[in-house]
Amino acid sequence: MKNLFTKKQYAQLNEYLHLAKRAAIITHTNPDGDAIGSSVALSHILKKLKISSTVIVSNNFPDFLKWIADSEKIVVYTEKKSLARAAIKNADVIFCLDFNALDRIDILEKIVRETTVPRILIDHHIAPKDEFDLKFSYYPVSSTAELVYRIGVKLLGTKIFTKKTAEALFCGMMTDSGMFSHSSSYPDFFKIIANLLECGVDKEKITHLVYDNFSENRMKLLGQALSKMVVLPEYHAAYILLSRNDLKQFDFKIGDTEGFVNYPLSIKGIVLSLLLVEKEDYLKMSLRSQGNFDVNKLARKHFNGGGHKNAAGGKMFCTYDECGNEIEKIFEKYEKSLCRS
């Protein structure tokens, strides 16, 4: 298996771990399958190294991820502020998973910046900021869960992975690769998946728990989203706008819009898809593309965000009524690039 990191990096990691008794593991706001899976798996690995750890998230995560073993131990800041602050302030080392800049953890950013202990980044997003003491950053891989697997093997060997750790890692790799449809076209990815299956992972069971475990209201919200989809064949693009009223009508829960942005890409000729969800003072955006069109660059330039070549996120600071026209103006600027993709 290809070695992604240097001996010097692992030596520094071992030095930090040797001095640590308590660790905080923090992942990004609105955590997804990779964020939760990689964080929980890392907590299992640290336990084998006799380091106690607490996984902390800014806000709650989707119900369809709460089957992951030990996810019930995750401290949600909005629900347990004092406990989250104490876990961060008392940590000997802080692991930052699945984000490349501290502003991605929103309300936890200030607390983390006030600490003086080492910050260790494990992440697969482009261009990590210089806010970390040690970086395990490699964007071509499928997921942060894959990086946690590789680091775990380097520290303790393949036999460290219990079934529950393997399930958490599998969930992260499966969800961030879109059920193995992207960011996974290299042999090492499937070697790791095979190793996780050998640990007892039930692929069909986990697929069902993640993708076939939604509420009736979520399915109705999907119908609403598709009915509002705007398709612009001249730009090979489409977008969906969901208002706060739409969310209220269908009793929105965290995670209900997961995957909605992918549906327009199944239309013949569409290579760019945007999903915009109205929040109180901005519109939250998900971007997906096919082929060579780079939504990471698009999100960075126009939408206060970033991510990967074919999957990114961002924000628009305009009104719900204005955003459709603004998006179409931007599509027009990229007409040639979209036609070539």
Given for the second form:
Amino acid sequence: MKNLFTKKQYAQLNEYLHLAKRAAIITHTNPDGDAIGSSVALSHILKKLKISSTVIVSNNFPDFLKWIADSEKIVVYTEKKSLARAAIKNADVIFCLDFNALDRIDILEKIVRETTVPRILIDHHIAPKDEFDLKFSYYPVSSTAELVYRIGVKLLGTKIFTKKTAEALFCGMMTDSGMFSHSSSYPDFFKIIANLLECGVDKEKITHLVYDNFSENRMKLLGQALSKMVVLPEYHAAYILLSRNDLKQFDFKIGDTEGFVNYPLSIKGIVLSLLLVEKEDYLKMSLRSQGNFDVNKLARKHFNGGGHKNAAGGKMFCTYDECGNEIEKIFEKYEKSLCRS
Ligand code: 5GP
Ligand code: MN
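Got the form predicted on its own; any chance of the form predicted in complex with ligand 5GP too?
Starting with the chain above, the whole complex follows.
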């Protein structure tokens, strides 16, 4: 298997770990399968190294990830503020997983910036910021879970992965590759998957737990989203706007809109899809593309965000009524590159 990181990086990691008794593991706001899977798996690996750790997130994560072993121990800042604060303040080392800039952890950013302990990044997003003491950053891989697997093997060998750890890692790799449909076209990806299966992962069970666990309301909200979808074949693009009323009507729960943004891409000829969900003072945006059209660049330039070439996120600061027009103006600007993609 290809080495993604240098001996020097591992030596530095070992030095930090040698001095640590307690670790904080922090992952991005609106945590997804990779964020939760990679964080929990890292906490299992640290335990084997006799380092106790707490996983901390700024807000809650979807119910369809709550089967992950030990996810019930995750400290959600909005629910347990002082516990979250203490876990960060008392840590000897802080792991930052699945994000590339501290502003991705919202309220936790300030608490982390007040600490002086080493910050170790493990992440697969492009262009990590200079806010970390040690970076295990490599964007051409499927997921942070894959990086945690690789680092775990370097630290302790392949035998360390219990079934529970392997399931958490599998969940991260499966969800971030869209069930193996993208970001996974290299042999090492499937070699790791094969190793996880050897650790006892039941692929069918996990697929079922993650993808067949929705509420009736979520399916109806999907129906609403698809019926509101605007398709613009001249730009090879489509977008969906969901208002706060839509969310209320279908009793929105965190995680319910996950995956919606992928549907327009299954229309013949569509290479760019946007989903906008109205929040209190902005619109939260998900962007997906097919082929060469780079949504990371688009999100950075126009939507206060970023991510990967084919999957990114951001925010739009305009009203719900204005945003359709704004988006169509941006599509127009990119007409040529959209048509080439
Ligand atoms: P999703 O659309 O699934 O929420 O996110 C897609 C990708 O974009 C993920 O890799 C996620 O980490 C990243 N992302 C989502 N929202 C933001 C954001 O507001 N800023 C940045 N920089 N990245 C984001
Ligand atoms: Mn990820």
